[in-house]
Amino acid sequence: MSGRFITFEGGEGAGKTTQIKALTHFLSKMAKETLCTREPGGTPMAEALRDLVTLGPTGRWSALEEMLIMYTARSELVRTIIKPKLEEGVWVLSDRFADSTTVYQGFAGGVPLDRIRQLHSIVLGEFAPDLTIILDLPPDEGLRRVNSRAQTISRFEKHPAEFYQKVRNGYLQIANENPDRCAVVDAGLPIGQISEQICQLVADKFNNELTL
């Protein structure tokens, strides 16, 4: 595939979408079109699952079932857009994917990762993102943030605070164990120093492929 995958994590509030944001806009001054989704979600079929769960009470479904929606969406967002998308040589930037599946539903939600390993393989084989950009931030700021925004909150913004903890030590797990895709930004600093070090990584990892 020409085009590259590259997805953004993190805990609530670690302002996922605005860095995406910057990068896209960074990328275009390299020539590089994009396409930006979300999971869950990016099609209508995997909106409608988004629907599904995120709303309602915590314990509408277990941890385990949870997992079987998010690769439902996974499955048919991979099968229908970002595969042909990377196919055509299109950057493919995702607010989530399967790591997101791995902390919320495995670290912090109780299903065995191997369990969440054998799904993955079953349902997208090697697939993985090209680079994952986590953003990391204590829990307690990312919570404060959320709850400071005049929006709906989801299932997965209501839970006790242990649980945001576990998330945090999860993705800081995996990009431990996976230091040569994984790249752990500080999401406390300022937006712009941010976005810098967004863009110097994603220009240092995939220096021979973009140009001015």
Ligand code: TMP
Contents of the next structure:
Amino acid sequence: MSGRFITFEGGEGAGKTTQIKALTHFLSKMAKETLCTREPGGTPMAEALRDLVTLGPTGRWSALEEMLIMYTARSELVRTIIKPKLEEGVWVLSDRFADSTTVYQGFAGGVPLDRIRQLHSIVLGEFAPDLTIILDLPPDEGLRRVNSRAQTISRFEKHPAEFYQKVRNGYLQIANENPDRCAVVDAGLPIGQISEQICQLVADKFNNELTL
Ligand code: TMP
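Let me have the form predicted in complex with the ligand next, following on from the form predicted on its own.
All chains and molecules follow, beginning with the one already shown.
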């Protein structure tokens, strides 16, 4: 595979979408073709699953059922879009990926982490991002940002405060355990500074592949 797979992770309101746009712009200046996608979603089938899993009352699905839906959507997205694009040499940037399941359904939702690992291995084998940017923000600040936006509140934005603290701690634990793949960026900094840090991280990690 000659493209690179970069994922963005973080709690609610961490600013992933803005930072994906900034990195896309940076990579296009390096003459890299990019494709942005999101999870759950990214294909018509997976977007339909996104509506099923993100809308409605919090208790509609158990965390185990959410995990199964997330991996169904992920399997289709990886098979039909992500892998073919990487093989064409495209750099794929995804707003969330498998770490979201580990954190939301595992650390915060209570599904044992080894079950999630087993399912990951069944569905995707060893497939993993080349780089994961974790945008870290105190949950109060993230939820304040989300609530100030005029948009439908998702099932995942209706949990008690402890849930979001577990999400944050889960991401920090993943970063600690996977230092070669993950980089934590302070999402409380001004937007421009965050973008600079992310572009620098990408430039350092893939310096042989980018024409700076
Ligand atoms: P987003 O628009 O912030 O990406 O919202 C998607 C929501 O779905 C977010 O609250 C996190 C949740 N989610 C999971 O719980 N598990 C997953 O595997 C993924 C990809 C997302």
